[in-house]
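For reference, the chain that follows is the form predicted on its own, supplied as structure tokens.
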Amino acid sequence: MVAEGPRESRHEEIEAIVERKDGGVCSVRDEADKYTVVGAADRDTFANWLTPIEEHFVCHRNDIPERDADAWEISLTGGLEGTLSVADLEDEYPTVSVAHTMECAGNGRGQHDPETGSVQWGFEAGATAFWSGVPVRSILRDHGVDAADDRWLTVVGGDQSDGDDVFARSIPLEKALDDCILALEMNGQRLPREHGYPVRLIVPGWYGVNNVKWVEELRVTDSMVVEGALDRPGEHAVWQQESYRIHPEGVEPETNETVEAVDTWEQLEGAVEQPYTFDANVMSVIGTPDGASPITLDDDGTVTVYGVAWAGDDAVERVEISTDGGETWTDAELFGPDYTGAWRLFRYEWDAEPGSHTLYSRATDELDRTQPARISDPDEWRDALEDDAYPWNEGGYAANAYEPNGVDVDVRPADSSKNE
């Protein structure tokens, strides 16, 4: 099983990432002490598009690896042969740039009642960068691979396990074939190690858990990742099989080879037993106002409500504010860049009056499926999503649920500032 004991190097690690990050990014409850995370410091990362890399971010179980981009090297097995150096990939494959809005599959976990184990996020543990690097496809199809058959491709992080885990995930071959790459940049920037440095795996709109740092085996293999599936010792499945799974307490995920449905709320309606978190759900977040401070108001009396919405491989259809504590819904307007995998910029022109107010923002997606009010009680389960509810699960994975996520705004009166 996954080793979930304290890291000694825990604290010093979160302190020089906090440190290189220049304060936009501050670390967060983790009960075992065992992962190294930091989450954006200020509410108003979320009321812009692109996330800087010192605002975005961090979530990884193991220490950094220390070799450097001319001792790495990738290993191509399963249906591939062969080794790539990082070399190797700015030599001999094109380059491209992908927007991808990166969300941990635990985000939202810290709003669970009652409190699931692990890293207790709010709604800190999402982010928009670009990543440059080589398309998978290129690098699949160099090998003889460029069909997908219902395959999968199983991709192996180069961190070493201070248990018997190795750290592996699979995503569908299709997915691979179609949208990802093997990142060297982040927003223009050598990828820093924290990051992934030197070569990390970027599958747009999936959560993060998919995203594999610190890559260095790639696998194309009939089925998911299952136990004994690598040629390497230790256990193989751990982060695909059973973490990572949404599914009631006490219960012990099945194993399975492979699952048709890959779309995370699909399966949560029902397509799996114990869904995988594959591609994001559908999620907003408000970010200006951020109700740290009061609102003073102009002489027209409007305060702009900014903010970011995203929903996996699927595209936003609309986000609505609400400035009553959900009694009444607007739309607001979607703006700004458009990529798929990357989430949307809203803004909503409230007519403030003086007073405190609770501000929601929900979204909907194409498929017309829209963030629930609430995180369920435990015994609801899948009954919940009936309920305007998303379903409390034991890995608090996967949660959109609008209230936790809303802010408190007190205005004042445009002379308020006169009386003081």
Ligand SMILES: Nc1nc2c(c(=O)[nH]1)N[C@H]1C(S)=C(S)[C@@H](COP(=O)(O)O)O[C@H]1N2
Second form
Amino acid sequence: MVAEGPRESRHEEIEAIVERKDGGVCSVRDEADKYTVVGAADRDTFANWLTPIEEHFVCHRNDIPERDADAWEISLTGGLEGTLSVADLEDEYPTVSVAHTMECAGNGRGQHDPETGSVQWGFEAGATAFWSGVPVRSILRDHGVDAADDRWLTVVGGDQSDGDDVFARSIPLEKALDDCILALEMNGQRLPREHGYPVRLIVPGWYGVNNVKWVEELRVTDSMVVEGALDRPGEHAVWQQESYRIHPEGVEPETNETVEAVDTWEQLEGAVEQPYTFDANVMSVIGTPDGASPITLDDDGTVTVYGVAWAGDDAVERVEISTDGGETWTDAELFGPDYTGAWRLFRYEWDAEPGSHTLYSRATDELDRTQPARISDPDEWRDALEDDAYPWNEGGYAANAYEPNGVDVDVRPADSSKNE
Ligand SMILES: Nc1nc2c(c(=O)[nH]1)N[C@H]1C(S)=C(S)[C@@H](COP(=O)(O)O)O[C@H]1N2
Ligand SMILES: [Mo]
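What I would like now is the form predicted in complex with the ligand, since the data block earlier showed the form predicted on its own; can you produce it?
Full assembly next; the chain just shown is listed first.
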């Protein structure tokens, strides 16, 4: 089993990352100190489309593998055969770039009441980067796989656990063939070690956990990973079948070989009993004003509200803003880059009055699913969604309520002294 005690190495690794990222991130509380976690330090990370590497959150459980690219090898297993070196990826395959909004499935966990364990994220664990590398499709086709046939791709990380669990995640082969890549670069630079150097999987629009860092095995099978599925010692299915499942308190998630619905929201609506955290639920965050200091009005009395909204691999249809604590709502304007799997910018010209205001943003996706207002109580599980609440769940996963992410803004009158 997984060891429980705090790990000294976490602190050193976190401090080193925070220092290297020079103020763009800060460390986030992890009750048992099992994870290395840093999150965006400032709300205005969410006022820009591309997140600089310096502001991109980091989240992983084990120590970072130290092997370099020239010693790295990916095994191809299951329906595949052979190995791939990083040089093979660079020399024998095309390179593409994809835009991807990475959101930790535990983002918003710190907003659950009563508190759930593990990393107490607010909204800091979201970021958008360009990732470049080899389309998974090119590799699979080259190895004779060109139809999904309801099969799965299991991807294994080379990070050694201090227990005996293997970091393995499965995604439907259909998604893998569609737009996933094995990334070697992030925002045009060699992958930083903490983001998966030398090679990581990118699953555009899907929760962070699916984006396996330090990839060392690709396996094609009829089933998603279950215990005993891999040719190696240890526990194989912890990260797919136990952790990162959405369920009420005290429930042990059932192992499934396959599921009919992968869209996380569709699963939550009842398609799967204990949903898997696959594509990201519709979500938004206001970037500016950030509420940190009062705003002094311009002569024309308007304040521009900027933020970002995303909906996994579905499109964002609409973003509404409330400047009166949720009483009334007005549409914001979507603008800027528009890539599947990445967030959209929004802006709203607010005719502000002096005083204190609570601002909310609320996004709706192309399937007409809107962010709920709050996170439910634990006993509301099945009725929560109908009651405009996100279901409180034991792991604190995939929360997308808007009220906990509101920003309180103090507005001051235009400076009259300059007219005197
Ligand atoms: N091998 C491996 N990959 C991993 C993890 C991990 O612990 N080990 N953590 C996952 C989780 S929970 C998240 S949120 C993302 C975070 O990616 P980032 O650190 O590049 O932001 O990586 C994912 N990939
Ligand atoms: Mo995560």
